[in-house]
Structures are given as C-alpha cells and as structure tokens.
Amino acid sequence: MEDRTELDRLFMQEALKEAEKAYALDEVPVGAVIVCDGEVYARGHNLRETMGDPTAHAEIIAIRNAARKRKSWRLHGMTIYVTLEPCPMCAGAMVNSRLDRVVFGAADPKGGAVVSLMNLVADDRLNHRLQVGGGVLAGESQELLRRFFRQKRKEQPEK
C-alpha cells in the first residue's frame, strides 16, 4: 500500500484540479476534495462570485456534496484536502461535520484557522477535533493563487 505522503499528494492534485475549475470561472482558485476509503467521495471549488454567496467556499461546497451523498451530516472516516488553509468558517464546518482529518496546501497567514491565526480544528474546548496535515503541494497551490491575483491586477484600470 502507498504511504500517506504519496496518497496526500495524489489527493491534493485532485484538489488542485478543482482549484483550476474555479480559476476558469474567474473565482479565487481554491479547490477541495473529500476522500473516503481511498476514493474521492466529493468535490468542490470556490463559487462565491458565481453564486453570489459568501459561504460558497470550496470546502463548504465539498462538505455539502459529501453530506448529500452520504445522506448524513456526520462525515466520520473522511479526510478533506484543500489547496489553501481553511478560514474560520470552513474550519468550523469541518469540526461540525465530524471529518477525521484536514490536509491543506498553502498556508494562509491572513485568514487561516488551522495553523496560521489559530487552530480551530484541534481546539480542546470543542467536542470534535481533526488531525491536520499541511504544506502538501504548497508551491503549486501558491503559484495558482499568485497567477490569479497577478491577472486581476493587470485587469484593473490605471489610477
């Protein structure tokens, strides 16, 4: 059997495919996949602009898809892979959905709620905690975000 590091890389590549879908829609390129029993169970990518919904983050979309498929809000036995460190809203949704583990790509020093600003998913005061893995394919995740925001700056009219 493949070791966890190789599996994490494989599934993060799937999350990056989701991030590319967001990029193609002119959304901030963040993607997520939820894995159960070694298979991709659900997918999601940012759709905030498309849906006009501030909660339409990649993680939330993937969690909703997994819950719908499982017909339960309890996602025990599943791992979420996301290209950017989750924000407080998404980290809270991960705790509330009872995911086992979160693996992220790039850290988010301004908004990350897993390692950067706080560690919401492992807070002892909560009734559920997730295992955390970070930095998986971080360079690829960061480069996609940089490319997106460089393009956005080019599109802005000169002042």
The other form holds:
There are 2 protein chains.
Amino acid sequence: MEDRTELDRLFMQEALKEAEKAYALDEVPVGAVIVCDGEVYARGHNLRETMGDPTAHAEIIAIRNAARKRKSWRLHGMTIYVTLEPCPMCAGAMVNSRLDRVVFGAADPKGGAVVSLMNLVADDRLNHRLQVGGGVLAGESQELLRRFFRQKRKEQPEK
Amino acid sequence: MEDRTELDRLFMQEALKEAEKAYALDEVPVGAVIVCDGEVYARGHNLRETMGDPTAHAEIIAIRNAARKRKSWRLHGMTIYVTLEPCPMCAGAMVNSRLDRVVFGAADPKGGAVVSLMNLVADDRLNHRLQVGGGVLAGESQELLRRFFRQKRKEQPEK
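Having seen the form predicted alone, please provide the structure of the form predicted together with another copy of the chain.
What follows is the whole complex; the chain from before opens it.
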C-alpha cells in the first residue's frame, strides 16, 4: 500500500517551490501542482499582479496548464496540491474540472472554501465532489506567507 | 434618475448576443458582458469545449478581457451581465475582481451560487460584496438553453 502521507509531503514540496517563485515576483506566495499517475503533470503559481488578472491564482493556472496538456477540460484521475486553502473561485474551478482530490497546506480562516468558511469541493448539490486532504506542510506554507507580509509591512511603514 | 431596469435589459441583450455566439460553436449558450461608465467594456461567451479549458466560462473570459483592457485586476465601478446565474467558480471570480454589481438572466437551480444554492457574491465573511440583480430577460436566456439541449438530445438518441 502506498504511503499517501509521504507522497503528499513530497508533492506539497513541489507546490512550495511554486510558491517561492511567486514570492520572487513579489506576488502573494501561493503555489500549486497537479499530479497524474504519480508524477507532476502541471504547475502554477500566483501571478495576479504580474498578469493583472484577478483569476490568475496558482490553482487556476495549474488547472489551465493541465487541461491544455491533456487537451481536455476533464481532469479526472488527478490530484491538485496547493500551499494555501483555496478560495471560492479556485474551489469551484476544481469541481468544474472534475479533479479527484485536493490537498492543501495552510488553512485560510479568512477566505478558505474547503474547511474554513464553507466546503465547496464536497457539496452534494453540485455535480462533482473531490476527496480532501489538508494541513500538509502547513507550517512551511504559513511561514512563507508570514515572511512575505512582514516584508510588505516593512516596505510600507505607517501612513 | 436613470431607469436601471431599461438599462439592465439593454445590456442583457448584449450578453444574449454573446450566448448566441457560444451556441453557434456548439457550446452551452451562456454569454456575459461587463459594463463600465454606461458602455460595454468587455465581452465573453462560454468556450469550454472549444478551448478545452474548464475555466473558460463566459464570465471568466469577460473578466479577463476587462482586466487586460484596464491593465488591473481590480474591476471596481463595473457591472457584469450574464445570461445564466453564475456557478461557484464564476461567483468567486466576481468577488476576487471587485466588481460592483452582477445582473443575471435565468436562475440555475442545479448550480447557481448567487440565489439558488448559496450566495457567494454577498457573503459578509469574504473581503468584497457585489450588488445583485436577477431575472432580467430570464425567459430569453432559458429558451436559448432549452433549444440547445433539445437539439443535443436529438443528435444523441437513446443509447
């Protein structure tokens, strides 16, 4: 039997690498990877400011990359790993793309749509549901976000 | 005082023109326009099959077009018109893009995230809320969808 915990940590490390890429671009550091058949199939990191696109969250970019590669909008059989609990838009996109499973790192008490404010990825009323894993390398993800916002506050002292 | 009802019907007609474009491409006929300063600023129609992209709903395409044009992900001051009540992904994208208002045509009892299953665009826990209008030219929108699915059933007789 595969040790899902160990694999989940391994792929979350890859998502964290994506989050670091966002950080380097001065973007809120969130990263995602999509895994198919035990391998990283697509990647994405937050590019909202860089692209000036409100939909350019890490998860949406990874989903679009995976769909382009598979030449289909149906991503069944795949798992998405994301360093921060998805917002409603991204949770909805996971349902729409028929992903099998979502694993997130840190919870987002202010905007999370998987465990914090609501659960959109396992809502019986919608036409697809995902399995959920959470809290994988949450400390690492949180620390990266904290570091980012601490630096932002330093750059913008009291008004 | 402006007659909002009349204006809403006018812009929903434009969204219906977008839905017709989707129909012509054999896509589920949903269309959207984004209005700024009393003029159509961006347009979009469902391209999920054509682009093989699970995020290519009419609303997401219109939002991305508007953000590209404004060179900013913040779409405050704008209203989005969409022929069908938005799904959770699209409702979440409207919150993320800071749109002022959403007006939809037909309600979607199976997947709508504004009045039918939940209301994501006016959730006090999220960091932005939209004004909501609904039911504008709902009959026209519904008739177009009905015509589309009727034809689909004809093309695929009993298995």
